Amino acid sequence: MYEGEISNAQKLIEQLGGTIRIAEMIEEISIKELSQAIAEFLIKNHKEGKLNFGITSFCGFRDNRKVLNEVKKLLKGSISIRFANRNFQNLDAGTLHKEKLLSKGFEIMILKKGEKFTIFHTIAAQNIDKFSERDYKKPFRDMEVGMLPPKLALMMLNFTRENGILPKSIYDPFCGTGTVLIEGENLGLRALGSDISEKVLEMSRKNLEYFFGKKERKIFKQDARDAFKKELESEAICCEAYLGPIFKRSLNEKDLEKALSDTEDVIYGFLRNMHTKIKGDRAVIALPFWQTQKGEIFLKKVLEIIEKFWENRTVSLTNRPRKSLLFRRKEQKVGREIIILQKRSSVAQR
């Protein structure tokens, strides 16, 4: 919960990635003040023409359908109503942009806390059309390098936040097609990026221009483990690293053997190289973990390299020994692990 007045919710979220809604509160109250409550808002906010809302309930609140229709009866003869609710089920948040609830309309949302009930106002929401559109409208994607997800990259870029703010600047040394890249420039930064690939370079290159036009960038060839020659100007590294080979099937031990071995050789090469090599101190890395019969399996080597240069400043929604946050989606055999790292050179420092 945040207290406080923010000039313009819906430019926040978009910079942000995982926030789905942004709501003011409106009040507390208990189940028998619920639909008067939100009645009386309606009426109060609503300016003029027919009155489109919705309700969306979270914690165990599952009485959609009541509410609705005791609001609409509370508020019939004195405003046109339509709610948005198809079969009285929760809204997502494509659905608010398409109804144009956040400009011309409302929705109410609803939180049960023990016998309470907390209702809010949304007045952002995230856009999944951006998304897309950066996504699959760009000219050049490779199934064969991964597909990290625009959400999860802009999510990855908020983490290299220090006290709020943004670096200047990002390398991504993985850059692949350019997820992070494009990410990166959309959010107003300085987005340097490298690969061991010329064919995804020129992707990467093809789609930087595509979005935000032809100017001069730092995108060069480079394998993460070899010594770069001179120091890179970064203030800060965001990446999905080597995820190792494509599987399609269950794995078994030797596919495992194989990709362990593969992305940790390259992992732990690039951590070596970018603690003395990057001017920025501070790292957000997607690293490959597989999910078998067995359970999830991660790789254990890189830790060492960690650990004697970095400090891991993940915050885990976990109780698992790791500090560290999963993505991985359910059909998916490679998910990512994502940490948030700080130089050590630097902590001591501070």
Ligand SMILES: C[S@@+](CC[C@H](N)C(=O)[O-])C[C@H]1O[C@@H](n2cnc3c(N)ncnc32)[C@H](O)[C@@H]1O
Contents of the next structure:
Amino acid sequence: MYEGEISNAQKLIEQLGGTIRIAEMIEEISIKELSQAIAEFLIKNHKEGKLNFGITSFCGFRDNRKVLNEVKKLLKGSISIRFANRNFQNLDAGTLHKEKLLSKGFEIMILKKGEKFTIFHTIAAQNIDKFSERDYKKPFRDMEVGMLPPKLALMMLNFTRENGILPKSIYDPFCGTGTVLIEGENLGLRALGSDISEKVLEMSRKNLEYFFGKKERKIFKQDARDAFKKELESEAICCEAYLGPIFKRSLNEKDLEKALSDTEDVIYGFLRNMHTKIKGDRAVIALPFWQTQKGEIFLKKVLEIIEKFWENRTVSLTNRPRKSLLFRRKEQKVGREIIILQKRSSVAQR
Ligand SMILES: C[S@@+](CC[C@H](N)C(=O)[O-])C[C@H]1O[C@@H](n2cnc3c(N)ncnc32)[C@H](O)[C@@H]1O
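Right, the form predicted on its own is done; let's see the coordinates for the form predicted together with the ligand.
Following is the full complex, with the preceding chain placed first.
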């Protein structure tokens, strides 16, 4: 539920990452009233010129064609109209921006719940182009290091919120080419990063400079397992941890064993080390998991260290016993398991 100024909705959606649309409810109606209610809304809210609109329906309602044709009939004669649905298919967020339906037109969403229908008017939509720009235009990318989608990085940054408020600074101890740092700076946070590889650190520095200009940044070489000399001025950790060696072929048992032991070693060391090294209490981490023919393989040993120093605050969306959120593209062998951790208070006081 979004409660706020309509004019701020687009700004908000661009800060959230995972939200596709924000829509304002118009009314709840029966199927018989559907087209009439949509036509009335459009007439009332249309200002001038040709009326551009589209319809997107969810939850088992698939009759866009019928509704669009009925609305067209109802509006015929009073306004010149054009609808944006191609072949009567639902609209995607990209089309809403391309067709300017948010500023100079309308998208009506229809939600079916039992026998009732609710209609909404979309006021904000995810802007894929802005993500693509931050992803593909950065001067340095490295397929070997991994390609954390900016959208996912942004969602993870939002999980560092406490009581709805973002931290002022975040630290990525596996910063690679800087995806989390870029999204962090874009949100106005101070972003600190380290990595074991000087090569990728330079990429991070150059990428940040490209988007946000030259300024002093704390981006330094550090093995995340090693002790830090002093506490870091960071209110939260947000990172995609080391995902293990890259395998170009299908994984066999031996590969999997190697991937598990390599990553457990680094991530275990990092979690043990890190709980005393940041000022804040929150950590949002993407861990690797592997998709095999036998199913998903998750890290096990890291749970011990989490249990000892951190509390898992992730709200799962499924009935899986692990409290985590999963992200994996179909073609990928390695997925990301997102966990949201809070320092145990007894540990924080030590
Ligand atoms: C999956 S990548 C992170 C990619 C990053 N999110 C990006 O945008 O490019 C993991 C990173 O962990 C680094 N790494 C591996 N072992 C490490 C360690 N022990 N300490 C610190 N960094 C390490 C690698 O150099 C690599 O850049």
